[in-house]
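Next up: just one chain, as structure tokens, the form predicted alone.
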Amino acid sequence: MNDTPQPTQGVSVIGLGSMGAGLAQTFLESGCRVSVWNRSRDKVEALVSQGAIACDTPGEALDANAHVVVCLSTYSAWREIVEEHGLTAQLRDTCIIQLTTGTLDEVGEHAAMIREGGGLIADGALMCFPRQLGTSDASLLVSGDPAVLDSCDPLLRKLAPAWTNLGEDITKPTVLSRSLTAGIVTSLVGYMNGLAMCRAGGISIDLYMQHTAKANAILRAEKDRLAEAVRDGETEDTQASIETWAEAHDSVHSVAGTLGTDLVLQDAVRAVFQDGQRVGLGEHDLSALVEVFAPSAE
């Protein structure tokens, strides 16, 4: 048995909004070593109180650690500390492990500036909230080069215990999130918009609340056979088609209008199933209005 102490793990976290506080936290509360720097010194400070070393500028959590992440709110926001402070200079043999949500080009500028200052990149998207951090519910998906990821590993699973690898292309961690986002955003505005009907009707919301665990149950299995039958190209074959589900939420419509509540969603996925039907899927099951949303041919 090996008894001789084993280094702790350094790791310099920029950014201390309430996701960047939880990861400073999370590494600190694994027993890593974790150098912190923020615009707003009382959010370094809280940090401090608890074991965390301050760094007065961004280039000093640089040069700290090998591994340095970024979690801020956008891009932009870091181009500007990257150019305010002239890091760019510090980068060589650093690792960012960049968790800062952007678009597809900034996410790929970012990586191209960050080897052509001799830094390592490591680009990943968090997809939980702080409190999930450190735990099994925690998702964290990140891409980069294997060596890069392969030394991050031990920082990475301090996070989320079993992150997702992307592989080589910087861009799938947006992808893969926004992605996600998109169902999860769409979902939510669906359910306050079913809520304010609800509201509107003269139904109580806790009566709402327990049918809607009821619905849970079926909508997240429809969710998985809906994303097969696009997997394994079956999305001819259906029990409810297309045009079908479009009868069925012109009634949402009129109940929704009659209401008085707003029909801004209701109009928008009227128009989804008005231009599944026009492009000739009203027989089709309703995986099939996955071809309403592709990518323009032109």
Ligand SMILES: NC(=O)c1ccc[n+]([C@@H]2O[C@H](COP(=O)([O-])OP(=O)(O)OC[C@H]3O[C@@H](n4cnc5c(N)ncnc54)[C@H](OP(=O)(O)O)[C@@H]3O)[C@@H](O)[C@H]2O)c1
The other form holds:
Amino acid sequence: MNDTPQPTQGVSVIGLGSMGAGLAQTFLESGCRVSVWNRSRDKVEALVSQGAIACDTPGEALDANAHVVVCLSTYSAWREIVEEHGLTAQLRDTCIIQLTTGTLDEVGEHAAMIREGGGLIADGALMCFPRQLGTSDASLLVSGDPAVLDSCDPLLRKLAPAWTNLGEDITKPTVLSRSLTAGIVTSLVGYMNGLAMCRAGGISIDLYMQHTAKANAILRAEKDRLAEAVRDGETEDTQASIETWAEAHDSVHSVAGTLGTDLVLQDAVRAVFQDGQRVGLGEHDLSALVEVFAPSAE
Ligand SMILES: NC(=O)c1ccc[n+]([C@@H]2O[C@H](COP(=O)([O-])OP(=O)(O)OC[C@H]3O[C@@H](n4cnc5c(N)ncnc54)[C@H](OP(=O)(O)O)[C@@H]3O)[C@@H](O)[C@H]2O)c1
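Starting from the form predicted alone above, please write out the structure of the form predicted together with this ligand.
Shown next: the complete complex, the earlier chain at its head.
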């Protein structure tokens, strides 16, 4: 066994909002030497009290370590920082681990900017809350050149022990994380719609919660079945067609309306089913709705 002490790994974190502060804290707890910069100084001081090294400028954070994690509210905030502080020359040989959420255009333009400055880029998306960082519940999707991802691996493992390597296409974490978010957001909005219907119809929230727990088990299995049907090209056979679901949903629409709840969500869902029937998929399985959202090229 080699008893030689390993050098402490260094990393810089730019942006100390809820997520950035969580990232810096997780690195500190795992024994890293962490340099931090944030526009508002109070957030820097909070991290310094936990052992981080304060940087007075973002340039100092870039110079402090070969790996720099950026986690801001938007890509344009980072672009402004780079321009305002003239950081392009300091990007050379620095690896930017970009964990800000952005659009596909922003991700591509940002990678080009870093590479033009001679820097290296790993672009990632966090699919978890700050409190889950460093635990097995943390979900982190990352893309970049293989050698870059290899060099980032020890740091990424500290944030998410089983982080996901999505390969070289820098846009993949954004595509996957936004697809997952589409499912999560619409499901939560639907949950709130149901809760509002209960409230308007005199059903207790506890009863709604109790029965949601039972519905969740069915939902989990059904989601898997739907995805497998699309993957295997078996969206025709069904026990509950798009038409059947549309009729079930009509009754939701009717009750939601009679209870006096807002119908904006129910109208949108009805429009999706109508589109499915209009393109001739009424008798197909619910999984055929994938053709409504993204028709396959045939
Ligand atoms: N929080 C979560 O649960 C979560 C989960 C997954 C992904 N994310 C992603 O993580 C990223 C950060 O989220 P957050 O929750 O940490 O946001 P946040 O708490 O609102 O923090 C935003 C950060 O961006 C900085 N910032 C904003 N505009 C700036 C500008 N023009 N110049 C310099 N700094 C600027 C803020 O600096 P100041 O402190 O000076 O305002 C702060 O450090 C987002 O892209 C978000 O989508 C967050």
